[in-house]
Structure formats: C-alpha cells, structure tokens
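There is one chain below, alone, in structure tokens, taken in the form predicted on its own.
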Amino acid sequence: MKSVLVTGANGQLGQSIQKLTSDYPQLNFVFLSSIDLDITDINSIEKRLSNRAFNYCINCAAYTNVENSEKEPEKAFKVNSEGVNNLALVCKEQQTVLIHISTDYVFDGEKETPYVVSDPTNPINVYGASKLMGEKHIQESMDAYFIIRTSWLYSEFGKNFYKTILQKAREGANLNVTDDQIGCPTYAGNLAKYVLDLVARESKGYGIRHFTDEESLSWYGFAEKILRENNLSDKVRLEKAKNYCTFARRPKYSVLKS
C-alpha cells in the first residue's frame, strides 16, 4: 500500500482530496494542516518524513492571497518559495515523490493562445513570482516530482469566487464583475482526482504539467455561468465592472493548455 502525505490539508484542494479518499482504498493517507505541519520549518518536515514513511507528498500548502502578497512579499516567499524548497530537499532525501501545485500566474498574460508547459514564464505580481521560485527550487533539487499548474480554483470548501458570487446573488445584491481577465475556472474536485490518479497509477512522466477544466472564461463570464447553473440569472443584476482595479497586477490572459 502506498503512503501519501497531504500538506495544507485544510485548504480547498486538501479538503477535496479528503473527499475522494474512499475511491482509492489502495492508498494510505495522512492529512496535515498548516497548523500540524509548517513547511517553513525544515526540522518539522524532517521529523514527519523520516524513515521513508511516505511514497508521495502532495503539497497543497501555499500562501494564496494575491493582494496581500504585494503588501507582505516576505510572507508569500517564505511559504511559496522557502517552504517549497524545504519540502523538496527532504523529499529527495527520503525518496518521496513530490507533487506540487502551482499557478497560471507564473505567466505574464501577454500571449493570445493557451500557455503550454514550455512557454517562458514571466510573473507580473509577487504571488506569481513566489510560486515560480518554488517551482525552480523543486527543479533544482529533485528528479522525481510533478509540478501541476492550475487556475481559478473553486469548490464547496473555503473562500472562492464561485461561493462569493452565489452568496451575494442569493442575498439579492447587484453584481459588478470584471471581464478584463481570461482564464480557466477549475473545480478543485477534478484537480484532486487528477492528482490521485497520478499516484494510483504510479506515473513516471515527471516534470511540469498543466491541469484545468479547459473552458476559458472571463470573471464576468464565469459569474454568468454560476448564476445560470443555479437558476439565478433572472433574479440578480450582473454588470461588467468599469475601471476595475486591484493592488496586484493580474495577467489578462492566463489560459493553460491541459
């Protein structure tokens, strides 16, 4: 039986993986939240992964607040870069395959066709830069790894765009949503299944991969779809936001080719 450690287990993807464990009886899981395991503490990682206890480590731990990353870059880099480097070093030593989740924000959004794995990276915000640095640490330290870039995650867990739109719509609020950014909304449950299938099949095609639900939408288009799927289109006014501005720059087109 393969042993699998899941870090950041209380996040969207971590909880989505937990929801699917019964579908993979051949895998033995250990789920650790950021409180249970701080990946910025290499000593803590060494204790958890000692004696080759795990065949795989699925790293769902990340600092994901894009806006706050601009204001507190040291926090973003500490988790997304330094913490990932710690995991990579220990996983290599323990012969544990690392599966790390990365982001479409490693690209600048200037391309007009979907990004492939081999496209040059060029992040335009701190969050993207910190995630790219984490990728590089893994590539420099390890041979047995998967880096899976994904985008616009949503689920029934935690805070995300889907749940926010749904809540505001049910409260009867008018919605103003930008159409200046194009990406691929991705259900975390689908990503979780993709990751667990890699483990169950003992895949050896190591390296970087892209995974999304493949339908490219603007945030406005995504909001339209959410309202339509929940029969709320006629009950809420949805308008395109004018002069939409955020503290962190976002890539205007970050569609990933799966």
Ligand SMILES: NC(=O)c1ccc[n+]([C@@H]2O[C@H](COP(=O)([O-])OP(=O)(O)OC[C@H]3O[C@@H](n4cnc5c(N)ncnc54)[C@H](OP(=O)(O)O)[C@@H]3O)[C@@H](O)[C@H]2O)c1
Given for the second form:
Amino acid sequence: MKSVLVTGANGQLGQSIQKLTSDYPQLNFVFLSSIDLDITDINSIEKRLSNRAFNYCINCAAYTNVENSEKEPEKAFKVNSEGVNNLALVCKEQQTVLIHISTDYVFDGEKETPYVVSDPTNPINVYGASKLMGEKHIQESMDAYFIIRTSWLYSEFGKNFYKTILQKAREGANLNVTDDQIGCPTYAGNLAKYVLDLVARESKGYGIRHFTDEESLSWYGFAEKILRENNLSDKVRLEKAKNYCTFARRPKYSVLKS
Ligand SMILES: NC(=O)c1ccc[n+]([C@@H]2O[C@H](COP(=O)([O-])OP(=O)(O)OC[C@H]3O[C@@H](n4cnc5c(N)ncnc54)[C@H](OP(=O)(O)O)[C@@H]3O)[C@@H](O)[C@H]2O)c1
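Please move on to the form predicted together with this ligand, as the form predicted on its own is already shown.
All chains and molecules follow, beginning with the one already shown.
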C-alpha cells in the first residue's frame, strides 16, 4: 500500500483528488488543508513527514490569486517559492516523491505554437515568477519529483471561470469576455486522475510535464462553450470585451503541449 500526503487539500485540485480516492483503493491518503499544514512552516512539514511516513506528497497548496500577487508579491513568493522549497527539502530527506503543480504562466506568451517542456521560461507577472522559483527550488534539491504544469483549471469546487460564467448566465446577466488570451481550459478532475495514475503506476519518468485538456480557446471561446454545454446560448448575450484590462499582465498565448 502506498501512502500519499495531499497538501492544500481544500483547494480545487485537492478536492478533485479527494473525490477520486475510491478509484484508488491501493493508495492510502492523508489530506491536509492549509489549517492542518502550512507549507511555509518547515517545522510542521518535518513533523508531518517524519519517519518516512509517505511515499508521495502531492502539493496542491499555492497562492493562486494572480491579481493580488501583483499587490502583495511577498505573499505569493512566501507560499509558491519558499513553501515549495520547504516541501522539497523535507521530501528529499524523507525519500518522499514530490508531485508539484505549476502553471502556464511561467511562459511569456510570445510564442505562436504550443509550449513544450524545454521552451525557455520568462514569466510576465508576479504569480508566474513565484511559481517558476518554486519549480527551480525543486529541481535544485531533488531527483524524485514531478512538476506538472497545467492551465486554466476549473471544477465544481471553489471559484473558477466556469462557475462564474454559469452563475451569471443563470442570473440572466449580459456577458463581456475577453478574446485576447489563448490557453487550454483544464478540468481539475482530469488533472487529478492524471496525477493519481502517476502514483498508482509508480511512474519513474521524473521531471517536468505539461498536462491540459488540449483544446485551445480564448476566454470568450471558453464562455461560448460553457453556455453551449448548459443550453444557455440562446438565453444570454455574450460579447467580446473591449479594452479588457487587469492589474496583472497575462500571457496572450499560453497553450501547453500536453
Ligand atoms: N486555478 C488555475 O487556473 C490554475 C492554473 C494553472 C496552475 N494552477 C496550479 O494548480 C495548483 C492547484 O490550483 P487550485 O486551482 O486547486 O488552487 P486553489 O483552489 O486556490 O487551492 C490552493 C489551496 O492552497 C491552500 N494554501 C494556500 N497557502 C497555503 C499554505 N501556506 N500552506 C498550505 N496550503 C495553502 C489554499 O488554502 P486557503 O484557501 O485556506 O488559503 C487552497 O486550499 C496550484 O499549484 C496552482 O498554482 C492553477
């Protein structure tokens, strides 16, 4: 029986993994929320992972607010870089394989074809920079790790674009959505399955990987799809947003080759 620790367990991905546990009876899970285990506190991590208690640690903990990261960069770096470094150091010491989730925002978006793992990184916002630094800490201190870059996650859990569009559409609101960024929306349940299959198969192909649902869309295109899937296309007016502006810069093309 393999033992698996999941950090940040109450986020979108953490809950998506929790939902799948019955499909993996050969894995013994411990789920820890941010209250149970703060990854910025290395002493707590050392206590939780002591005595080689876990074969795998799936890190779903992250500071994911892209806009606030610009305003409070120290918070983003504390969790996404320092916290990840803590996990990497303890996992190495305890011979625990670390599975860490990273982002398409490590790229600048200037490419016109899907990003492959070996493409040069060049984040253009604080969130992306903090996540890239987390990746580098893992690579510097560990051999047995997976860094899985993904993009535009949505699920039935937490706050995400899919749920926001659906809610607004059901309220009858008109929708203005930008079409000047292209990426791959990814259902967190599919990512959860991909991660758990890596564990169940005891895959040894360590390193960086990209995982998405592979269909590239703009946010506008994604909104269209959400309305279509929910038979709401005829009931709401969806328009392309003009002069769409956010505090954080975002890559205009961040399709990952999965
Ligand atoms: N969401 C996306 O579109 C997207 C895209 C690409 C990559 N990713 C990456 O995918 C991963 C999962 O994302 P997600 O959407 O599931 O994120 P999420 O819903 O925001 O969940 C992140 C979780 O991390 C927890 N957390 C924050 N600081 C922590 C700390 N110091 N110690 C322990 N836990 C902490 C949060 O708890 P609290 O709520 O209590 O703070 C939250 O439960 C992240 O690594 C993210 O960077 C996400």
